[in-house]
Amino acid sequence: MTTVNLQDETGLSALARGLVGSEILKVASEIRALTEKGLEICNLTVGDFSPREFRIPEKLEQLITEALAAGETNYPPSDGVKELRQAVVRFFQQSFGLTVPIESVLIAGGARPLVFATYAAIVDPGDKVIYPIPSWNNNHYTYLAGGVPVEIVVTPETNFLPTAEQIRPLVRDARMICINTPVNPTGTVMSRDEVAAIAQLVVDENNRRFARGERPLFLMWDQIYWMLTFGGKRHYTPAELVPESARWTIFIDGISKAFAATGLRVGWSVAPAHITARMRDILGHVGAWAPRAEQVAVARFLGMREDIDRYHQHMIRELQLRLDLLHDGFEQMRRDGLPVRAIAPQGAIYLSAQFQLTGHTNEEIRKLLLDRAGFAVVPFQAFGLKKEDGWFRLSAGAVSPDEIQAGLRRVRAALEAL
């Protein structure tokens, strides 16, 4: 009798064998198992929202219910329902002063499929892709596309964002630059001047390439958190500052973060129409469409600016409360001589904190905080960083202020005991 070894990976493709699963989801799974056992944990791991803390907009929920009741349950068009694509066109005009044709808009089941489709439509095997480290999943998408990673290790000195001067020496034979602002994982926001400088760099490089008949350089501009900025920080787009850069920019956007709607799966991209057409065809084979009822509802909701503004006033106030509690708590510990510091909140739902525990790897620090303080965080290693420098992402969308304060007390006690 022949015994079949179902664990033998030799039957898998080279792509599957070489793929690294999501490090963030691995940590989140561990925390979920612990909380199911009844342990008290301040869970700052996954970039998600607890409906207990952050509900989706009431009006959007109502519109989804109405769309379902009206029978909007069949397949949507492969590029998205027309009403939503039109709504995105109007939303871009109102938000950024950018006029785009409807043919440039593609709707999908959240931002992830659109990021994948961007890589698949732009990057050939062997093409160089420039992106900062830490950043969300660019290392994995570059691998899936067969691209060559060109990583820029960013630090607090540049606000955890790449600068035009860092990018400039690397673009000569690159195919795509990937920027996310506000940034996952660091919660920082790119300045107006830096956005303009990077946009102009792309224009200048492509003018040089066209004179030589070379393939263009593209810019993937992931702005899924753009509506969530704090204080004096503001989000800018390349095309509004350097209009000519729109020819080579692929915007990634959606409702997941801005409306605490991660499970509704409605995202959109805005790109040159010929690129959008190929992204549509790629996702058409994958079937990564947003549900029709949600599309119909979002199309109506994007036109309700008063409802959106009112929702964001509450949401941003509550997010900043949580992020400020974390930041101020760590800064007080730092002033008291404990080995920790944090970057003041700027945008998204994240705080960057550094635990300066000499002789400990980030994984050891993560386990120490979890085991001794019930404080669950994600190391920057989950975002491609290799250096063991004690930096972590803290996500504030699924915890209450009381949970944060209790967690900080436990962290202080754990650090004082070291």
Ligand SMILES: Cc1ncc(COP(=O)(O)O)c(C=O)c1O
The other form holds:
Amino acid sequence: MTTVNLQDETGLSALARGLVGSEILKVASEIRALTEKGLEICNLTVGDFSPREFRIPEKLEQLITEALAAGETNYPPSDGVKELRQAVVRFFQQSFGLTVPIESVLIAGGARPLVFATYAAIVDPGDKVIYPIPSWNNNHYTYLAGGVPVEIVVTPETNFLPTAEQIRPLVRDARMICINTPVNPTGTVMSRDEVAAIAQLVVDENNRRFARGERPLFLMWDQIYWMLTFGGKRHYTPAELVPESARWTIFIDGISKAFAATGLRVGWSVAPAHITARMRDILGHVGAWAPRAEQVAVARFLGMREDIDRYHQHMIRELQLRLDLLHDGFEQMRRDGLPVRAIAPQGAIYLSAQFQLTGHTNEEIRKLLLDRAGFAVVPFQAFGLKKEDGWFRLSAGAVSPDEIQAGLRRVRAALEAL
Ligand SMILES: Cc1ncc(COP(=O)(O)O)c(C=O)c1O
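So that was the form predicted alone. Now I'd like the form predicted together with the named molecule, please.
Complete assembly follows, chain above in first position.
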């Protein structure tokens, strides 16, 4: 038996050395260690669901089993099985009133490969990419593409979303604007007026560039949480308000969040056909296809509007229950004079809460909440924010209402003891 040395850390590429891994996964392993020790933790860290709290739709599960039994187990076409691409075309039309050609639809193993491929197909090294901070992983994808980050630090004053007014002075020499709504990490939703203003801004800038023969500005519109909105909020797409903007928009979507199906790995993008074709070729070399059986099943499931609506009624009720408990709990603490506040739930599976403990960094607050209250949250630093102002993401997909209530009681006690 020979033990080989695989610990030598030399020889990595500059890209690999410079890459920052997922900050949330680091926090997750810390929590796992505490849970294994038997500590009670209200785990609000992962942007995921626990199947104990949120199962995938029963119908979808059944369709996947049937597809596997029918032998749908070999390579899918590199742009996705045709039935699913057709189903996405119909779903897009029913959802947003937009008719797109099938050539604009690409299927992949979740939304991540599609986000990566969007950057790879559009951004050249040195190209400027505009995105808000905090936001999910745009900093990492910009790094991977060799792009130059142009970050807009957003605050509660603009509902943690960038406005057209903030973006306008930055677009002249930019290649892409990246927007996600409903937002991971803040749980906020962009208003109709702002979506329309940003779509119009992209059209105006491209009309100007077109007249001069310059390369266009693109808009990556990540709407992976769009089916999950609460309390009168609604999701809008740029193209339903300003149809011309579709020529420069890459829509990102999928089943991961809308159907609590993060492990099934089915996502889709809708974009101009020539961009879709290159994204397909890029992902073809990675082999980042969605599993064939899942694709066949999702193709059928997307046509079952009644099942989808029924599933969402239940899912949204359960999500809102958890997010409201958190929000109301913190607001009650605030009224009782404790240094905390939260933003009312609007969409996605997240809530923004601020712990105003002056003199403490966000990392210190995170450790304090975890160690003294068994309350696990993610600081906005994990989403690129540098400012230490006490804002955190709370994710509600993997906890029960009882766990939240117990966690809130421990937080109150910990804050009162400070
Ligand atoms: C805004 C946003 N986009 C995309 C993704 C990736 O989704 P998927 O699991 O389908 O790769 C996530 C996952 O957390 C997300 O929050």
